[in-house]
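The form predicted on its own is given below as one chain in structure tokens.
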Amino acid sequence: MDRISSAAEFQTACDTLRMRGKTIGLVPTMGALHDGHRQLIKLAREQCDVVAVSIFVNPLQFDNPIDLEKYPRSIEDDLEVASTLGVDVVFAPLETEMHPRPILFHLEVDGLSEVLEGSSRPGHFGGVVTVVAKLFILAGRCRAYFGEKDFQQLAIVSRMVKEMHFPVQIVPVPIVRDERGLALSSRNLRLTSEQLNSALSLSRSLFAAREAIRRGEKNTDKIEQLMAQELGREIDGIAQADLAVLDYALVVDPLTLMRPDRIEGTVRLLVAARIGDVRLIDNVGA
């Protein structure tokens, strides 16, 4: 397995592999690899000749410097995971390599970024698409694997590829959950055992709302109210400070991310909440 820190070297390596007739699977990550990342890598390994994993904690997508500082970093463990899964190339650049200073160019997103995470985290998706666009330029023609847990990110990156004509095929990968239903996230590493129990309220609220829709409920307001009530329900043995504090619970169209007046056809249910100083998101299709 090759570890590369230079952007130019990574670009050259990808170009060389393609000239040899190899297909490339790119898995962009911010490290702290968990089973969700493993699923992305395994699928890329099945579908592509070469798997390249990027590990870079992108400062442009953090609106809170404390959140950036506390984001888990475990490069040596990540390299071991990547090696075990048969990754061919790990691109782990320094911040100055990805974002030379001063930063004079920055992408922006209209429409899709103004709701959900975008309304709670101003500038977040501008930072996301800026770094993802740079990764796509460096990797060149490839398949890129993104988890559905960050559903809005997936929708925005997919639209960016279409609109900007990147030679990249986006491959969505379903959410990986633990045995209790909690969506896996690098941020879970920052939660105490009590907070992890509280975090189960996110998936519980989504599953309850999905079941209500399956039983015939079509009223968007009622489904959102149900999610909020389930997420806010007290759990025995968890301190008040460790309970989930709702940010949003919404029903949206999976393509436009707009909220329908009434549920007709497929929708996406999304929730976000804070537990202590950690912000979590989750979603399901319904």
Ligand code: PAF
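Only the largest set of C-alpha atoms that superpose within 1.5 Å between the two forms is called the rigid core. Numbering follows the first chain given and starts at 1. In this text the structure is predicted, and so the values were computed from the model without any measurement. First, how it differs from the form predicted together with this ligand.
Shown in the overlay between these two forms, fitted on the rigid core, is a CA shift at Lys42 smaller than 2 Å. After superposition on the rigid core, the Cα atom of Glu217 is displaced by 2 Å or more between these two forms. With the core held fixed between these two forms, Thr266 has its Cα displaced by at least 2 Å.
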Given for the second form:
Amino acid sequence: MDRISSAAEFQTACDTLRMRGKTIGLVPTMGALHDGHRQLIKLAREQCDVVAVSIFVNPLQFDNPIDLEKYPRSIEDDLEVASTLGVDVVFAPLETEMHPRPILFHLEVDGLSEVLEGSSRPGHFGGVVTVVAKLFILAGRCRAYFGEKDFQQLAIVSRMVKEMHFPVQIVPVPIVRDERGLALSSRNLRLTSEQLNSALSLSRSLFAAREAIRRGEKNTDKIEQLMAQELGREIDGIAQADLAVLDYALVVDPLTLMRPDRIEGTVRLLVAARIGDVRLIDNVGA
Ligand code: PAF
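Based on the form predicted on its own presented above, generate the structure block for the form predicted together with this ligand.
And the full complex, kicking off with our chain again.
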């Protein structure tokens, strides 16, 4: 496995591989690789000749300097995970390499970035697309793997590729759930066993809403109310302090993230809730 820290070298490596007829699968990450990343890498491994994983904690997508400072960094463990999964290239640049100072150019996103996760994190998605666009320019023609867990990020990056004509095929990777339905997330590690029970209410509310839509419910308000009720519902005698506190429960169009008045075609159901001081998100298609 090659470890590259220079942007120019990464670009040359990708160009050379493509000239030799190899297809490239790019998995953009901020490191601290977990099971969700493993899924992305495994799928890239199955579908591409060469797998490149980028590891870069992107300061542009943090609105809070303390969050940036606290973000887990574990490059040696990450290299171990990447090598075990058969990754060919790890691109791990320094901040000055990825974003030479002063930064004069950055991308912004209209509309799609101001709702859902973006409403509480101004500038976050602008920071995401700026770094992802740079990674796409360096990697060139490739497949790029993004998890459906961060559905808004996936929708925004997919739209960017279409609108900016990047020669990149976005591959959405389904959410991985445990046997009880809980979406895997590194944040689950911060929950007590009571809180983990309570966290199940996120997926239960989504599954109940999906079932209601399958049975013919088309009223968006009713579906959102159903999700909100399920989220606040006590399951298995969960203590009051551990119950999920709703942030949002919404029905959106999967491409525009706009809320339809009635559910006619395919929609995405999204929930965000706080359990103690841990904020969780989840979503399903319906
Ligand atoms: O999902 C992430 O880890 C990040 O937002 C990404 C796509 C690697 C950009 O920094």
